[in-house]
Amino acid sequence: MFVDLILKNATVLSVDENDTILYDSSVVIKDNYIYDILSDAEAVKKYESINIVDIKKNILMPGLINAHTHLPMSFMKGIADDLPLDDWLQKHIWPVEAKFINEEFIYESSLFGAGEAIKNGVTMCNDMYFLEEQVAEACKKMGLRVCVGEGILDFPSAVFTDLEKRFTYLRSLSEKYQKDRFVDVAIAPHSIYTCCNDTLKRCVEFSKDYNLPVHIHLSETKKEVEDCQKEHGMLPTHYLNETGMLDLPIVTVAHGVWLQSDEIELLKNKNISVIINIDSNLKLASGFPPMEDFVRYGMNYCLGTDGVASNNNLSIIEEMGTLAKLYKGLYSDPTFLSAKEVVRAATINAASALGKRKQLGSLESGKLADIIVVDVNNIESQPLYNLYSQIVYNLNSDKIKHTIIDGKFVMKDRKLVNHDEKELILLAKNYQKQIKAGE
């Protein structure tokens, strides 16, 4: 039988129910989709292809899902550091946007994200801006999938003047992407402290008459939380809850840094996920997320890397480090998230969130060929004993050989195959001499 492509000679982990790993083996391609893994030899047998590449005993895994990204932001990487978080926001951020923001920056500060989510071994975003068709189309120029959620505030914006227009674009953003391979769109409330009760309902609406999943930051800070208990009367999730947002059929909450136990246990029951943001929240200092409680009510919890502009880096590698050693640190427990806990919230978790478990997050017959090829044959990797072990505490961004998204190569031995990498990092240099230049 002729097929698209064969991966052969690889360490499958396939990040399945089972945690299956196998040596020696291929996995087949055809039509976008991952049709067959089996042993090498039996390959041979049953398969062919003009399309076969030796992964020379190499880990291939499932892509990496970032499940909180601000792509558009990508060009304001490193813009201000060491802040607090308002005089961060008031100061630097916000009027960077007011003065830059329309849709040739979004689209070129996405385009260059994409690439740099790629070559971090990311195969999907899941991205909350504005103006988010042209994070969209810089996505599929790039290969990458993506779920843009168009962000919804009362206030207006450097690129909406009122609420109305915001509904409005979403509604043919909506339109246009139905039937997309690559996007899927979202609704995505800011906040509870940027959008008011009857915004927020509003949503919920809109995400029902649509058939849009919601995605929204929530107790990200103490101080939401102080002033939703004043001015309410309730922790946060109570108030969203009582719009009626917790009982839409997907909805993710990124951070939860302030969540308490009993807003766990409901976000549990309501079947909801929350996104960690480990590297961001530790450098805005808001503080640590209540793992062990997320843990405990069994909640399912994945990750992302939030913006740029408060991250640095789109790197799920170094989330997935960076949480495992910390709470092992903050709880004095070094069993505490193993290894392979921490590789399934980048994967498998991701793609349960997002509401894509059928399709994505593994490695099993008859899901969407997103793949990543991770480089053991170096120093720095050997001896390898424990292959979750090895991608949490051993590896970093650089060891991501391959990046394969719908059964096509995106990034292949770390060159980026859809756009030159030259250029992007061009026009990231002519926007950071503009953006210095209008401080």
Second form
Number of protein chains: 2
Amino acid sequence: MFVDLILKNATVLSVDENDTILYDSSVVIKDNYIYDILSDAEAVKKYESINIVDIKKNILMPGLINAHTHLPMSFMKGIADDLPLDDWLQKHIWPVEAKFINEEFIYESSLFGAGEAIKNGVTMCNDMYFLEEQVAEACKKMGLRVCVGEGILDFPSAVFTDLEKRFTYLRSLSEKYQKDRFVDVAIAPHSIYTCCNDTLKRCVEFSKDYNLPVHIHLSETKKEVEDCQKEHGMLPTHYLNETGMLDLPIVTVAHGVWLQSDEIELLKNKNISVIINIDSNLKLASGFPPMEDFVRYGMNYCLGTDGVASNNNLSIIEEMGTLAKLYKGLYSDPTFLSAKEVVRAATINAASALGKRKQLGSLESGKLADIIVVDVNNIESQPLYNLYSQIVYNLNSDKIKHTIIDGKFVMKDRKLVNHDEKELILLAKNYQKQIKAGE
Amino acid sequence: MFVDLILKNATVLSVDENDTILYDSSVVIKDNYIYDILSDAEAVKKYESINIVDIKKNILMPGLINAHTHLPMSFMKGIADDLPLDDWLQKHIWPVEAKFINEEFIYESSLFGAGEAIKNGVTMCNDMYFLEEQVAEACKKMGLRVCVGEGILDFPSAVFTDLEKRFTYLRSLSEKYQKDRFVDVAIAPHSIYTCCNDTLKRCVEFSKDYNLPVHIHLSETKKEVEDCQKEHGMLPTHYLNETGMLDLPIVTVAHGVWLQSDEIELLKNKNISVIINIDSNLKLASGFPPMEDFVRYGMNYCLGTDGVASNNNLSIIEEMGTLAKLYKGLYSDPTFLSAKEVVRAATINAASALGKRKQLGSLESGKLADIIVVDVNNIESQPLYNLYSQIVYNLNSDKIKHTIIDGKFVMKDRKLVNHDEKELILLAKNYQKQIKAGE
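Please supply the corresponding structure for the form predicted in complex with another copy of the chain (the preceding block corresponds to the form predicted alone).
Okay, now the whole complex, with that chain kicking things off.
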């Protein structure tokens, strides 16, 4: 049988239900999907292709899903660090946003960010910002799968003078990408403290009307929780529950740092997933998400980097390592959060969170061919006793050799396929100069 | 004037007293030393060389010093993870050591480890193990500067049947490398719980007689502190102080996780440095070193990776990032431990700790030319607003492009200069097979 692409001589880390690992195997790709996974010996007999790539016994695994990004902030990477949150936001981030944000900036920053994501082995981002059509187009140009969450908040911004315009924009956005292979559209009420009760309820109705997933920041800082209790007399999750939002089919909450047990139980019962952004939480000193409770209640958790303005990179590999090590220390328990569990968080858990478990998150026949190849034939990665532990504790993102999305190489031998890298670097340098001069 | 090497067109992060940063500058190297640092324009007028390397505006900074390693354990990288400490040690590490450790294993494992260190931008290791002559020779072969700490402990090991033999070995080791440019020799009493009081005192005398620095594990686990209080009625540092060890001129204590305020004050007054191994402490759930107290008492602290069996890599870059972010979270203070302070910890602080502040740790005329070049002309590293913050929060080790030790390239464009990498990888793979079969 003729197929589009055969990735042969691979160590296949499938992340399927049984944690299957196959050595000396081939992944066969046809029409953007994984058509078959089988031994090299069998593959030679059954399939032919003009496109056969030797993986050289490196690790072939599902693409990483970055479940919380702000790609349009890419040019603000490292703009201000080691500062109190208020200074960071009010003296640095907001003034830059007020001055620079427009369609062109968002497109170019997202184009750059999409390239950066791919270089980090990310095959899908769950993004949240404004004017997300630009993000969608930038990601498509780069070949990156994306869920674009159009931000909703009450106060006027540099982009939208009133709430009505935000909903109008979102309506046309959701119509435009209804049948797009690469782009999902979500509604992204920013948070309970930037959207009033009416706005949150309107988002719920809008989500129902247009069948859109919801992406929201929840319980990121202690202040958010305290303010909610003061203003509404209840915890943020309970407040959100009263709007009806938690009964929607696909809801992802970012951060969840200060969630309490009964909130976690409620979220779990409503089948809602939490996105952990551990590097950002540490760096901004937001607090420590209650991982033990997430695990105890069987809540689905996945990983995000947050924006590069607070991270300062898009490395899900780094998030995995930090998360697995940090909680061993915090709970004085070296067995807490195994490497295998953390690899699942970055892949199949994230696919579940975004309502795409049937299409993404593991290497299985019938799923979309979103795949990365991790180079282990190097000094830093040898010797190799355990694939999971090497990925989580040893690896850095630069060891990701190829990124394949929808069956197509978007990074090959560490080079982006769909855009000239030098041009992107020049773009970032030019914006950096302008932003620095304008600060 | 003719010189050996000119590194031109660089962004020089000097890590000197004034945190000087120079753009469009050249570092001039003669007889293994930094001879001059000046603008490219001036350099062209003053110096000539047949060896001029264009740094392409990348960051040129002092080599990283890994102040606590066990290089001979390189082939045990990732051999057992996510386990309780006792299982890890007794069921995995010790059996492998008992079965495999001999001079050849130690040489080859250290050769591999030295290569790995260099690939991580490390220009000097402060090592601790047994048969350290093999470590010294392996590092020299690879071009890595090293302080070899010969381990002293009471009970017989696979290598030494009694204590006397350890001291005899150490005597000849210290004589052999007395005038070596690359190798310092240290005495490394393993810890207060593996050396009895007499042995510790004998180490102190030996250190005086042979003028050797001391490298010791101290206060790594809570159990160590509790046992010391039970057995000796005092805290580990006070116990060590009674042996006279803290009055020696160069003493580095590794870990210091459970040090209490008065111990820290004592160590600071004795001018002793602590080596923080944060990734290993987290992964083994040993606890959190009291950084706030180290800072408050002005104690000199530097960074180590510990062995790859517990880390699982030799990335000082990763240690920097983890440290700077973790304590912001732990202390709910995003301003605690700035990126600049952490860069100093990995360079000049480490040089001070090892008694080499006049020779190493910063880029200044007259110092040894131990230098790394960090590539910032790539998507992940752009835009670049602040050099320190990019190094600590954004970077991974693979962005280190060149490593220069003693004025010679030991890694150029990510390739080791002094050894074939494929051969090293094969070596690791072969040992991995043997170890796995023998486990």
